[in-house]
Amino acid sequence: MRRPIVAGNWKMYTRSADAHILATAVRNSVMNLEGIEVIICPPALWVSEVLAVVGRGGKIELGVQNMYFEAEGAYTGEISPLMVRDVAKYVIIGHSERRAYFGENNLDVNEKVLAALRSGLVPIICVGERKREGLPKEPRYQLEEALHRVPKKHYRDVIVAYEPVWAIGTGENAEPEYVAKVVSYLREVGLADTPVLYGGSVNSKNVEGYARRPEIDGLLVGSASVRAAEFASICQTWAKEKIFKA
């Protein structure tokens, strides 16, 4: 179901004490916001600790940044969807950093999406082009491959995050008009009821432009999400300014 969402990807930042302080600050800042879903994805080691801070069924939902597609087995160092399900609801799949640094491909992403859905998790499927172009074909192809063998009735059970690689961590955010055009292109795959987020150098100064585009349902925030005041400001602006159209 389409809904306003702000998700924070903490990546490989925070130590244990930092995670506790950050989670507490975010919880206190967003607890009274209405009409918005907030998701935070801390490093896997800190998920249980963060869960103890934010609780279950509150304003904040938890996600993990990655998982393996097998339910269990001799896969040293991996995290299974069943393990994730005990502590979190969401899982980021196919982030460009996983593709670039760990060699993940479209087949890996598809296996993980299928495993997440089988286990009752909500996959946040990341897609995005490496180079800026007029109407990029790469993210749509990635999305089609990620949804291979997923029945269309389950498209509403996933979240898609459009993150152009050239905008991630560069300070060069994509213009809202450009993002809206790409999101509309992605929706042609059959995403009428699927939340589509934008990610890529999002901050409190540029968030309002995205909130005013009805095509964009939410944000996947990277580095700004580990700065409590900055992330809280993004969430507050989204809740206040977003003109949501289902």
Contents of the next structure:
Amino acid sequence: MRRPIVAGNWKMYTRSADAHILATAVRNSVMNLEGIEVIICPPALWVSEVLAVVGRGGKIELGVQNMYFEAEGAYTGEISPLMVRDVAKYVIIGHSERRAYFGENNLDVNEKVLAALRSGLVPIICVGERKREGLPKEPRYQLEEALHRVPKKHYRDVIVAYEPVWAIGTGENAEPEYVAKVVSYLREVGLADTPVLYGGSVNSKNVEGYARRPEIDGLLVGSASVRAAEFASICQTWAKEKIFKA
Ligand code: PGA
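Having seen the form predicted on its own, please provide the structure of the form predicted together with 2-phosphoglycolic acid (PGA).
Up next: the whole complex, starting with the chain shown before.
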């Protein structure tokens, strides 16, 4: 279902003590925010620890940044959907860094999306073009592939994150008008009820432009999400702009 969301992807940042401090600061600063869902995706090793800080059923939901699609087995080093389900609700799937550095392709992404849904997890499906182009075909194709064999009635159970690769971690955020246009293009796949987020160099200074676009339901924030005050400020702006329009 479409709803205002701010998700933080901590990537491979934080040591154990940092995770504890950061989670505590985020919890305290978003505690009283109404009208938005806040998701944090720490490194998998810290999820239980962060869960102990934010609590179950509180303001903050947790996610992981990746998982394997098998339920269990001899897959050294992997984590399964069932393991994730014990501690978190969300799983980021197909992040461009997974695609670029770990060889994940559209088939893997599709298997993971199906596995997440089978296990009652909400996949946050990441798509985005590598090079700037007019109306980019790449994310639309990635999305169609990611949703292959997913029954249409489940489209409302996933989240899509549109993240142009050229905007991730570069400081070169995509213009809100451009993002709004691509999001509408992606929705044509059948995503009328699906939350669509934007990600790519979002910070407290540029967040407002996205918040004002009704096409964009939320954000997937990377580097700014490991700075507590910055992330809190992004969440506050999102809540302020979106609350009356939800
Ligand atoms: P960034 O990362 O905010 O650091 O650009 C976004 C992401 O990778 O999800």
